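Here you get one chain, nothing else, as structure tokens; it is the form predicted on its own.
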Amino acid sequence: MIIKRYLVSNMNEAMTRIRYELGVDAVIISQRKIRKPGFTGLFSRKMIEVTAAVDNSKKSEKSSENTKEDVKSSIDTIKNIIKNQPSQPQTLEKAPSGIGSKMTAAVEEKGKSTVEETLLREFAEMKSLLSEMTANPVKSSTPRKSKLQSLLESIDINEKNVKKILADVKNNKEEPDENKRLKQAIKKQITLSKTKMDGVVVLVGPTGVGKTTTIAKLAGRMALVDKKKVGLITVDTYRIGAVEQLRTYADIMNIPFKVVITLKEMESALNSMKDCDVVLVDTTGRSSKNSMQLSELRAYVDKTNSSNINLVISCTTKEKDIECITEGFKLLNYNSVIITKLDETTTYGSLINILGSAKKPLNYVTTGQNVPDDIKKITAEDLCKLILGEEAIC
């Protein structure tokens, strides 16, 4: 049994360290809030002391020992059979004296010799098997996972990306520290967008990922913080309340707003906003499996002549759906990704999965419902810390 104590700032950090050092089989024994020792600890915030334990017994060794014992037992049994072998086979009746007696004795001797040879040969085979097992202990049928692999799987990084990261860690011979090698490997999987948010910017994506709220955050950030002249266009006339929601934001920020229903209206709306630094276009949420709907949406996107098309996808999206969404929306030629709802999950491995599946750079992340505060650019370093549990969103 291995027992360790950890002094951490939050439970997310504690779980990550416990899984990394003790593995996924570790259990938390206790947790309590304490202050750092010394005079300075009186004025600092409380830390969390977490005690965890793991049973380090190896089933494979037990299995190997049991197998060896079975072989030894079999060998002892064979020895006893040979030792107690009768000098005359019991099934042969005593023959009369003379020629018949000599023939019977010959048969008996031959039978005895055959039995002994068979037993001795089997004994030699078992002895050889025992020697081989001693030299090469029995291995478990399922290979034991490394601590790094268990850690990466526990934060929801998929198998494909886990293999890539582990390969990068293994091949990095320059950095002696394993934790630094891990961070470097994760950063290699992260690409950040360098595209400027100017001209026409289009947001596309499935339903329910927060496109309308995200576009309101972008409009607020650019109009109020970056002091740009911003225009808003929406094509989302299907969802009840979507138009009014965006109109309300536009009125609050005092920026022009247009609703587009036909392709001709799209052209007219863009012409009316030629003097804007940025024109943000909100589109209707579509299923990535419905190619007809996507083709219809593509006509509107193509009409904008935009070179800045962003796929909006939620961080909480299931692993199997990520591949379907990123592949389906490639019909719209998106060139960067915005990942939303980071505040609604506790593990962030899906960030790596989304970027790996889309093969496009990350533009923005959103971290809550507040407009325009909860949207930001994020560095690869901060994203790496978030994924490994060293930092938390909330």
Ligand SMILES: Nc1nc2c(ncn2[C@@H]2O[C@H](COP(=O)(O)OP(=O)(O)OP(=O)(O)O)[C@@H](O)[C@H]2O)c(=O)[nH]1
Given for the second form:
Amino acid sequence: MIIKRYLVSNMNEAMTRIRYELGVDAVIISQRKIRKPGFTGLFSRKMIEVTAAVDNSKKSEKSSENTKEDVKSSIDTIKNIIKNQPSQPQTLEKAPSGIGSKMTAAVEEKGKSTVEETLLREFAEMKSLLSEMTANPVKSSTPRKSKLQSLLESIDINEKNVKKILADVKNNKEEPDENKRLKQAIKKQITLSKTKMDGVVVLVGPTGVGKTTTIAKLAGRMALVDKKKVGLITVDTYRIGAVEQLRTYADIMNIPFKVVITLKEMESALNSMKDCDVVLVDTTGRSSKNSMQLSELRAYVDKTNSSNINLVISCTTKEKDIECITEGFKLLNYNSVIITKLDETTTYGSLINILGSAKKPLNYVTTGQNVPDDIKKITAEDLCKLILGEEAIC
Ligand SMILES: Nc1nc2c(ncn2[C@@H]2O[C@H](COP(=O)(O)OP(=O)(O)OP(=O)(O)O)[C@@H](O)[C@H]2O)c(=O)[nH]1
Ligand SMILES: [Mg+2]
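Based on the form predicted on its own presented above, generate the structure block for the form predicted together with the named molecule.
Below: every chain and molecule of the assembly, starting with the one above.
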């Protein structure tokens, strides 16, 4: 707040000076007619004393040094106003006598004391503001986000992980280059699965995240590229279409395929694929909020005796749902994560959020609908570049 007093011969002059010096936002907080103090004042023309104020807190571009100056000058102005007001009654315009004039005087007196009280209060506020600014200039200004924090937030890394990464960057005293420190901190949040893709591999996850497509991709790669003996099992019995989807892939790749409805059938299907290097098990998509369904599915998953259970989750999953999914599916004892649909987003912070929330290593990422091409194992270095926007996925 800047407060200034003007001694002018008319209000036009006052308005012009106020607008010029304080700007169009200034307001007049008091005005009164006075004579110049002293003997000569008695014969001089009456003048108008106008006090105007402007709230300069919106002018963020002003440096704190300027603000201090403003506060000092305002305090000086207030001091002068207070000093001049009651102690110099001779300079005030004399009110005529009578009941009416007494009332006018009382109202004027009341008005004066209100202005005085306001000024005194503001003076006290400014005084404390000034001492706070002098004691700690940085603390008194609004804390600003660092460039690094803004960057991490802009790529959708959640608050918890932003804090972790910023702390790591700050505490890394060995690496002088901030960019390298940032990469190291991001890589620290990424763990990659080293589990070999053989034996029984199970995929679980919410509906529509790409479990069946991922199974087909994996089967295609292993059978056609790695020349492994692959078998396919599905417990996806709810939708005929879903079964047919995988059966078509199995037929094209000429690999054994079984549909499992009961727990007993799961046992016999696994027995029939004993000679396979890899048996890929597809499951029905479940809502992480439905613990009944998850418990039912768990019986099938347990029956496989697999130590390679993968939670399949899309990188486009809403931040709030990630926690719900990664927690809910813990009932199925997944030990790694497959993140799908990287081609459907432009920021990759969700990968950090998913891994941080699941606390399990990343096995694969998928990058499109093409079977078997759009799946890959990604290195921490490449994932870091992707997250920082240094590399594109497609
Ligand atoms: N863009 C994109 N689409 C994908 C990807 N993976 C799968 N999809 C598509 O996602 C849709 C659902 O895929 P599914 O494999 O049927 O998903 P699901 O998890 O088996 O679904 P439910 O069995 O219903 O739980 C299909 O249209 C897929 O083509 C991917 O990496 N990127
Ligand atoms: Mg499916």
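Between two forms, the rigid core is the largest collection of C-alphas that superpose within 1.5 Å. Numbering follows the first chain given and starts at 1. Source: prediction; values computed, not measured.
Relative to the superposed core, residue 8 undergoes a Cα shift of 2 Å or more between these two forms.
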